[in-house]
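Here's a solo chain for you in structure tokens, the form predicted on its own.
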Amino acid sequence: MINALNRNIPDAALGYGKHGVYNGAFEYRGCEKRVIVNSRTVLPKEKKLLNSLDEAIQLSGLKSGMTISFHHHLRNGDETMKKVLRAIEKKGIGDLTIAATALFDCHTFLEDYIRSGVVKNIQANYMSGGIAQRISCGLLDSPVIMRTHGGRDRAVESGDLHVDVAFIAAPAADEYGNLNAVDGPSAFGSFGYAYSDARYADCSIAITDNLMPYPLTYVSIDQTLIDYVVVVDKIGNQEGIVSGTTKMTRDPIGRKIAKLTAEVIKNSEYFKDGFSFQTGAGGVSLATAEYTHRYMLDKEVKGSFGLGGITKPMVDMLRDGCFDVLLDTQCFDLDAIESLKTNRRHREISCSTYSNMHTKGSVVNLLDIAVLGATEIDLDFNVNVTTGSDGTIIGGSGGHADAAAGSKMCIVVANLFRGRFPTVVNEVTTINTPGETVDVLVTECGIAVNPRRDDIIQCLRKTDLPLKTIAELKDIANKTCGIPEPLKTTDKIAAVVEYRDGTLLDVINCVE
């Protein structure tokens, strides 16, 4: 079946889409009902604090063929998943579906559990590192289902993704299941991705390395949502939160792109008191926030809120009064964690509140400007941040498609070419963000505005910014690095890509 972006969705992939194929960013509004939450009665003398993971798994009722979930706030420092799967394997449980918000290189060990039959399927919003490479080469028999961050919460809350047992890594917990992520040696800040799992899973198990006296003074997830609490030696390494992709660029080309992006923002109609702002966590996006910060101080412009995964540049903007509040689904560095803990104007929100389109209004709907990255962008402004130049999975949408769809002006920042590969292409390898929701592309060689946005074009023509068409940028890239050979892939599907509304956007074939 051909979807609205002219992508062929094979029959083998159609069975993974409960809402048909993509027909436009705002065509499928949905009228989904939230699932009925299973509950149980905890009597006065019953205890939630257990002696081991083994006991918690036993009491959870976990059986072969079920779905278990994990969240990724510790990113490449996560150690909880390995502990849980080791305990599950000892109990002889198999054929499980892992519903993770994201997977990183630290999760490469999953290959062993897939080969041994403990894990059968995976669903995730983002994948990178060794496990993503293995899946790209056909490790799994069935495709991974990849969603946006808001799309995952939509799926959990609607029942499209039913979680039997949620394993929630908690930097701080009390014996009755109150949790936060700002205290303890493994603090990661906002609990944004775990809220829906805690609320809608049949059983929610908190795993902590920092048991604190009841009651916690700061509570993110409260005791009414947690079935059991288990103490382990360590849930993860806080240093793994910050990776190479979440460090501000010092590269001159990257800084040039960031400066041009900030100029686009400054000269747009949206740069005024009360505007709202989100940047991605990529190096150029972080530098863009730094330049925008300076312009806001110089022009005495004060915004309403900063949004998304929060980083030090956004914390600095809050501190200097550039924004009234930060709304945080994930902390990307230690400065953001400390800010969330100490500043009342820095608030954590659930991922559903952030970007689930099938609610009565997510925050991205009120977003003025979003600055996001790209691996590839095509002549129709469709964006790929999921697969690399060799066709292997290197990431995923995360909040990319959510923020693009909600914002009034979505700016994509990217080097025009990386090595010998152009960023602007005829057709991207994988679509994760439809071009109808992308407004501006900023590269070191020029700025292209989506022809749909004549208002932005007219605004920027009043400046001396280097405006070009996206076709002109593609020609520059091709003259520099040539036209790459077509990718060679197999007929086997490694992953299906859902849009934020649950419709099928694209498929990712295994590489040869």
Contents of the next structure:
Number of protein chains: 2
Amino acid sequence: MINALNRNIPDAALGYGKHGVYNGAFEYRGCEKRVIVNSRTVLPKEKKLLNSLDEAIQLSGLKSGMTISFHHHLRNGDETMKKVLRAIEKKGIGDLTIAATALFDCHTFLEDYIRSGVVKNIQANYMSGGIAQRISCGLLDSPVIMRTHGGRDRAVESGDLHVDVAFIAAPAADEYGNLNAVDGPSAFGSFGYAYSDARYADCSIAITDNLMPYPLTYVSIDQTLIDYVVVVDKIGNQEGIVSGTTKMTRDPIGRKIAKLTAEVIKNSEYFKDGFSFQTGAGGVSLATAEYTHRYMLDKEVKGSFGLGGITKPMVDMLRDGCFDVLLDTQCFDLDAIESLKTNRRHREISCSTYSNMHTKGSVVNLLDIAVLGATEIDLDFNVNVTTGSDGTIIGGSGGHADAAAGSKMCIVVANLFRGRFPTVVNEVTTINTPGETVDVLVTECGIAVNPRRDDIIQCLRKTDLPLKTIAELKDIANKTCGIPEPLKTTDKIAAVVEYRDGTLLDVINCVE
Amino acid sequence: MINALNRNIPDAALGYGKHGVYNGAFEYRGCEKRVIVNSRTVLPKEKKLLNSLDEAIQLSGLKSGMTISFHHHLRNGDETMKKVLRAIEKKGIGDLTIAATALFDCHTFLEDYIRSGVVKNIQANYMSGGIAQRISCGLLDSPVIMRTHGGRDRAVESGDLHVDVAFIAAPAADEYGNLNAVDGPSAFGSFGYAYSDARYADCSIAITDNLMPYPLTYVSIDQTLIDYVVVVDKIGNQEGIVSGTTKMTRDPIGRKIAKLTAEVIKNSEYFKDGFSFQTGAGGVSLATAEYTHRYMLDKEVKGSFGLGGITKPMVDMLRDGCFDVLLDTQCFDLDAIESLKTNRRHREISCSTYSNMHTKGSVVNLLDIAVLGATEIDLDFNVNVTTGSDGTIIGGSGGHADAAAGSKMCIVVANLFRGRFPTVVNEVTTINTPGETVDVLVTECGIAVNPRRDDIIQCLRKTDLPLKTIAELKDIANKTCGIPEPLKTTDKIAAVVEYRDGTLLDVINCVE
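Having seen the form predicted on its own, I'd like the form predicted together with a further copy of the same chain now, please.
And the full complex, kicking off with our chain again.
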């Protein structure tokens, strides 16, 4: 089947989508139901604190063929998934589906469990490092289901993704399963991605390296949602949080793009009191936040909320009164964690509140400006942040498509060249964010506005910013890089890409 | 049918219970499922802030025969229900079921709506004042369903009580439906009873007299749970919160009982570091908190949590370090509201977290000592706080049966005489709390311990406290009061009393 973005969704992939193929960013309202949830009655004197992961897995009723879930707040520092799989393997359980919110290089060990049959399927909103590469090379028999962050919570809450047992790495827990992520040596700040799993899984197991006296003072996930608590030596390394995409750029081209982006923001109609803002965690996005911070102070613009993945530049903006509140699904650095812990104006929100399209209104719906990255972008502004030039998986939407769809002005920032590859192309390798939700592309060689947004074009024409059409940017790129060879992939599907509403947006084929 | 407490549940009442008759306090684990929930998809640019209650009712799809819900945090100061019913009446909608968490004298206006057919059925955990009296006199065709606070959340979450439209009085709201109860002129502190309604109703309408800029800084109920926001001039009067049962006793007999109770606490095995404590809001309970406060400071006992309905004495204890944390489902006075707003160690919890028996563990499960009131208590320690000497409804369990069941030592405090009526009786008019969950009775004439609790008896025998059997207390009472005439009631059932697990505990007949 061909979807609304002209992507061919093969029959083999259709079985993975319960909602058909993509038909436009705001066309499908979903089932408008939240699924029935299995619960459990815990009476007085019954204990929830167990002696081992082994005991918790036993009591959870986990069986071969079930789905287990993990959240990725510890990013490349996560040590919990490995501990859980080791315990599961010992029990002879296999054929599991891993429903992770994201996978990083630290999860490359999964290859062994896939080969040994403990793990059969994977779902993840984002994958990088060795595990992503192996999957691109055909490690799995069935495609990975890749969703947006909001789309995963949609799937969990609607029942599309039924989690049998959720394993929740918890930086602080009490014996009855109240959890927070701000206390303890493995604090990661916001518990954003774990809320829906805790609430909708049949069984939710908290794994902590910091058992605190009952009752926890600050609680993110409530005791009534957690079945068991297990203490381990270490759930992960805080240092692993600042990894991959979350480092500030020092590159002069990156800084040029960031400055241009901040100029676009400053000159837009959205840059006024009450302004709301999200940046990704990529280097250029972070630098954009720094410049925007400066302009807000210069122009005395006082925003309402900063959203996202929260980073130090956003914390600095909160501190300086540029925003009233930060709404945080994920802390990308230690400054953000500290701020969430100490500043009541820095508030964590669940990923569903952040961006689940099929709720009574997520925060992205009210977002003015989002600054997001791109690996590739096509002439219709469709964006790829999922696959690299060679076709291997190097990321995924995460919140990309969510923030793009919700925001009034979505700005994509990208170097026009990635080595010898052009960023603007005729056809992106993978679409994870539809062009109808992308408004502006900023590169070091100029700024292109989506022709759908004549209002923005008119606005920016009043400035001396280097406006170009996206076709002009593509020509510049091609003059330098030439036109890249068509990608060679196999017929095997490595992953299906769901849009945030659950429809099928694209497929990713295995590389040769 | 006869239940485990030997109460006759007539066939007419059986139809109201979906789970049969009461069979013991910890016998029934329920369905262990949370019900499927209708939701709604709100896309960017769609508004939730409406112009009037009328518009909200229109959009909610409310139809005759449906169930609408209200919470009672404003107690006798509530003005929201009246506004809602006026708007509903104008639309010609009738035969409604009102699922309130509690009704007070200020809700006596409901009589008119019942007589005019707008309202057909009522469910409430507690009823007092004119409306309770009218219902006792046969105002309704069908019995009121009276639950415990935890039992109502159980019913909502399991689907036994399906709320079509929840009307949520909100002291602070933003345009997208984030709510809190600490900001604004009608602040009532904790939103405890409204959480489940907001989450499980088909449509949740927030009614506020204090619209604040988006996003609210402190959020209790999240935007994804609220369909519409309506602004009215006033949701109620803060002064009405301190009413009825929430005034400190100055009566010397009451103070004597309170002191004896605090002595029981001090001499119990539970009075040590980590101790947790709940008092009701009755005058004697409040005075007990004061004495306990003193003893904790004297003995340097540092408790873990104070629970409940929170009052000034508990706030004072938190301030003085007697407790680490207060867990609050309902603020009973302005001191509690201010404390919740300003002290992060004073934390609101949903009523489900507080006391829903069919969850993965509510807070009452971990409670050491609860101090609760009684209108009547029988020789098996079964307690009535629902009906008065003349058989009319004057209250209801609220959290009474929940705290009794969860706590390790439940102390009931009561004057041995209420005017010419004895408090200890052969058979209580209504059972709302089973005797197997009640451990100690403290009166001005002596202390009786439930024979099931030999450990407590042994412990208190080491003191000079005036221990008696409950039969001895009854004899003292009878010597003064005589034995009261048997109550005359009609065959018509005014209310059925559900236990916290959903089983039928008792029925209340209409008075003549």
